[in-house]
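Below sits a lone chain in structure tokens, taken as the form predicted on its own.
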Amino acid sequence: MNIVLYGGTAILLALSFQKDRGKSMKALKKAWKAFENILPQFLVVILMVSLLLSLLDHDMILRIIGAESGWLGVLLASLVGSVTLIPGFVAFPTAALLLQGGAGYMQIAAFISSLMMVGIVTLPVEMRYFGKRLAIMRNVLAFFFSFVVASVIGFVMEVLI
């Protein structure tokens, strides 16, 4: 699959260069600048997750957020996701690493959905713009929705496996 994606990207880039070399170079420079801005955050989170995976053995991960941890693992993953501030481009590779480390699909679904939708860290800013009541209500509903997402993912993965 990666070969297809890289190949398609190379072909489209070649077509872009053929059409307008200047715009293509400008776009590549912008992409490189964005990559340079993203890379430090990405490396820190990947390093932290790798360190965590090396410190916790496979059995520990399975007990905390493995498929066997059940709804307690979903709750723990949702709580961690709610208070963590990680951009999406870092969250999904992190989830893949956790899955490879033995985490369960429901637990990762709860972690990612609460990470993306609940913002405990950003709550003060949200309250300033939307008001206290709306900000809290939105975050509470998003937190509970992460359990809905976990349930759906759990059901789908159970059917597929």
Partner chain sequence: MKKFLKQFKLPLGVALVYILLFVFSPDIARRSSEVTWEYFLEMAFILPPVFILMGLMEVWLPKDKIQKWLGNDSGLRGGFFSLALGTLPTGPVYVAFPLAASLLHKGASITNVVIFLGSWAALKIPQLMVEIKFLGLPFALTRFALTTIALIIMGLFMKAMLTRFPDKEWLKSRENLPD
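Alternative state: the form predicted together with its partner chain, after the form predicted on its own:
Partners and other molecules have been left off, which leaves just the chain.
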């Protein structure tokens, strides 16, 4: 995985430099800027989640979003995912930490899916661009979809583990 990622990026970068040096430098600058922008947010989330995991004991996480928490845990995870606005780069390591801390795959799947596809915070902007109906319908459908993702991923991971 890492070899593919690093190798692929290196090849693309080399091709890009061969074709247009200036554009490639611009790409690197954009990459650095995006990284710089995300770094503080990323640090905060990692620090907070690590702290939270040490404070909450294993049993507590299990009770709230553990595999045994069932659909209530899924609902809770979906709601949290809908109202938060964190980039995937930060969300995935957080989810992995929670899984290690005892969270269930169903609940994590619901969180990830609603985080990406439901945006309560961005809803006013979305309504301005696409109208109330489209925006609300899209978010409501996406919210329910996170339950579908939860049940299918829960099933898949259960078969695999």
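Just so it is clear, the structure is predicted and the values come from calculations on it, not from any experiment. We call the rigid core whatever largest set of C-alpha positions still superposes within 1.5 Å between the two forms. Numbering follows the first chain given and starts at 1.
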Rigid-body rotation angle between these two forms, smaller part relative to larger (whole degrees): 19
Cα shift between these two forms at residue 28, which is computed once both forms share a superposed rigid core (Å): 5.5
Distance moved by the residue 7 C-alpha between these two forms (core-aligned, Å): 8.3
